Partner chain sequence: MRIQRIIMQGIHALGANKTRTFFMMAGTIVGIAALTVIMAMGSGAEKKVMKRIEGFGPRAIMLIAGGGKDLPPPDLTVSTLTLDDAEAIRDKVEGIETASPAAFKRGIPIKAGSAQSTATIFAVEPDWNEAWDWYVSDGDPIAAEDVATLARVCVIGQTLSHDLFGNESPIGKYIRIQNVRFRIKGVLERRGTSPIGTDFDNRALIPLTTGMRRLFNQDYITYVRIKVKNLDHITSVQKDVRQLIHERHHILPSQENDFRIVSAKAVGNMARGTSGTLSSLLIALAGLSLLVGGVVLMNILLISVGERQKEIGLRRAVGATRKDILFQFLVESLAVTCSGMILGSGLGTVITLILMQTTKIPVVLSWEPFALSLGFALLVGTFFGVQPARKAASLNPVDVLR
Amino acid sequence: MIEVEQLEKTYSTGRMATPVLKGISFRINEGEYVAIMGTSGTGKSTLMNILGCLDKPTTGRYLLDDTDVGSLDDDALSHLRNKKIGFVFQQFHLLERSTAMRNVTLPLIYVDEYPEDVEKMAEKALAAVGLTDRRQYRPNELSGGQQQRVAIARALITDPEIILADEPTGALDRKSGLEVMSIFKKLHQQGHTIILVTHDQAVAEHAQRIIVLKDGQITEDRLIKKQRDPDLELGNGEEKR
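Taking just this one chain, and keeping to the form predicted on its own, what is its structure?
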């Protein structure tokens, strides 16, 4: 599904060039659950932005279902992104004055043809994260964990093949973080490809495979022999809400 070949990303400010990704290569197959792990500044968020078609590499190739993403214009990138990828971020990015239902339906604004059964689609997405009874609640009426679950439902509304999650438990307490990781496990079991970006080893071990970045390069790419049970404690690196 995903193939990255000698990917490099350099940011330029005036005469200064800052290399962030330095010739990385890997493949992710359909249905995999992969954690991209590294400390702050290692390039993992930059890599996620490229994988999510939010940015382009400076050099190298990124193939998504055999499509060279670097060759696409902004409109084509937006179409590919909305069709294939759902995003979950550390900060929930919910509209404060809108209900959970309304927040979940937002990505449908950008589809080619707005669906007639939008409410049913939103209810199905909210049911997948256990929030059917909170569909008319606004973000300030929900806990942090519930807000993140609304954000996951929003990512699911277009039925994406890939879910990209950037530090999805970073703003949550332990209990809420465990609930979120349990949802990702279920989504993976249902056939979604999950790519999880995290700084925390214990969170990364919920995946099937860990890719470790350091100074913009891959230092480790290994399979997890046994996936971590979401009912177990998250790592001490998790920030508390």
Contents of the next structure:
Amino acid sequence: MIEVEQLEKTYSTGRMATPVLKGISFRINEGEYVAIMGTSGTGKSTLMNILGCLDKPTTGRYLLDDTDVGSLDDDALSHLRNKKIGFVFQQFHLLERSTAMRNVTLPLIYVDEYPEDVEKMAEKALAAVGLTDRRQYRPNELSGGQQQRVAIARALITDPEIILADEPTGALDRKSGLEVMSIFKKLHQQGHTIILVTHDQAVAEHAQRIIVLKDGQITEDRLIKKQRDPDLELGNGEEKR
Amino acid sequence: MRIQRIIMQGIHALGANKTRTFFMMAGTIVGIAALTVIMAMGSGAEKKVMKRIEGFGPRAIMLIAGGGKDLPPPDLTVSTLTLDDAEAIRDKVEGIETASPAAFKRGIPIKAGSAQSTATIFAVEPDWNEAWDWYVSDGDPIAAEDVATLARVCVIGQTLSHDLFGNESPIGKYIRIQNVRFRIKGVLERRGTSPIGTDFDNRALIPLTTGMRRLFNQDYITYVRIKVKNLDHITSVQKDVRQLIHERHHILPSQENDFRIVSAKAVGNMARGTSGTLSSLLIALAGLSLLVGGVVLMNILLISVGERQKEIGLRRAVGATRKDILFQFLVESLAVTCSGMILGSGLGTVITLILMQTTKIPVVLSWEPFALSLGFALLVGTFFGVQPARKAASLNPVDVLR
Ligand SMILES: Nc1ncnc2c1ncn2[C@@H]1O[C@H](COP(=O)(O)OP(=O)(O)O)[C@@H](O)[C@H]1O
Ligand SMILES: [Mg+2]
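Alt. form predicted in complex with the partner chain, vs. the form predicted on its own above:
Below is the entire complex, every chain and molecule, led by the chain shown above.
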């Protein structure tokens, strides 16, 4: 469970202070599928980095499963990320010279107890994203959509509670984007908590709940009523933009 | 083990970019190869020095007539060193096994019937053999009685024996030294040639008294060969002898000595001196290669940290601590220098073997260079790896993953 209270984040560069988050509060329960929406530059990634324990708020409180994240030191944050959070980035961030297999198993390097059946776990994660036959491929031998799926498999390998995806379809064509979104849907159905950051209404529609950010504040926090399968709507949504 | 896994990550990263890895390694390879060759040459030179010392006699001190600092030849015209000096050394200096006085002259014509030759004549006392660890291989040595009676007997070296008598035994035969007839009573063991090519075996020993009074007509000696009982006392004996002769010769501090004292140590130092220049050049080369190699390594690592920012950020995001990143980059640096060391040692060994085959430079292969090289590899790898590793560890994942 995620609970944030009055989060504020101000970037100070030189004499300039840029307030980006100005008092964000919400709560996300286990198993939710939440989209954080907003136009570019509103602080979505900033919020995402705080939720992912990569960054700390200037003020405010962040409870992750009753742990006050603000009180943890750098090493503890690393362990927490390793254990509870899976990241998916817009730019994939795969190791260019390593195979899909090695990329997927990367988080396991940093676990406390190395599992015995790493191969099997990696195979399972790659199967979950439909890349069983691409285990030994390197990123430059894969399409963008396939690379992002390797990245999702990497986020899954430690079976984290929360998957944080920052514009996961941002660098993909429409078809690959849909494939990626259908994977998130499946993961959600399997019980993962998913937080998706996007500026794209159509992508956000895939979630159960949308939190809209504007000028560093939440302007909207609503549940989506699902009458139709949003996968079919995505095309319309993009055309409307 | 987490550490093991991180080590493997570092090694995998090196393997994934072989060209970069090679450039990082090059300086270490050259430096360690140079170090290996230098040490092989150093040990070779040292072995030669030890041989010199062995040849001189490790426990020997020579008190030589005539001033100056160098090794023999002595100044044969200096007439201040006497038998009384030798006697005084025996009486007054502690820790001496023998102190054997002798006088000699070079290039003395010697005849045996129609055969003739020239040789160096040594007028010696009976303890000469012991002082030089050089004994007769045939017949008898010069005896105390020979010295007491001014006997006209001699012991000759193998070259002289061969020159005058061929393969026949010379024992009991007569030779003429400066027209004085001597009976040959013994033949010395073969000693070979000196480092500068003098034939040690072209000589004749005669009793000291016979030599001084009958042949050379002089009341002074050329040198005293002193042998100390214990190697540890060589410096103190040397000091005592110097002081004693100083007093006996009434030399003022402002005056130059009329004698020299040469010990095995000095002989060793002198032999070392000649091989010094080349190896200091090579030491400079090795040091420079390691230093330049280290700086190159550091810079490539720094560039690599820059290029791999996203990788580092990603590792941090999936759970690597700062220490994990620091450790991985140190591992990469150390793996480079240690592999460079192995290749460099191999290359150095090959060069040493080639030197051994094709030149006269003395070389000795041993394990020490490997140990030292490993030490250097660890040192260079750590010293030049630490800064890039720190830089990598200090990166903020949020900044580099944007
Ligand atoms: N490290 C930083 N230093 C200064 N300003 C930053 C930094 N990171 C982000 N910002 C600024 O904060 C604002 C929000 O950025 P971001 O969270 O990336 O927005 P979004 O992801 O919604 O596009 C932007 O105006 C950006 O320029
Ligand atoms: Mg963003």
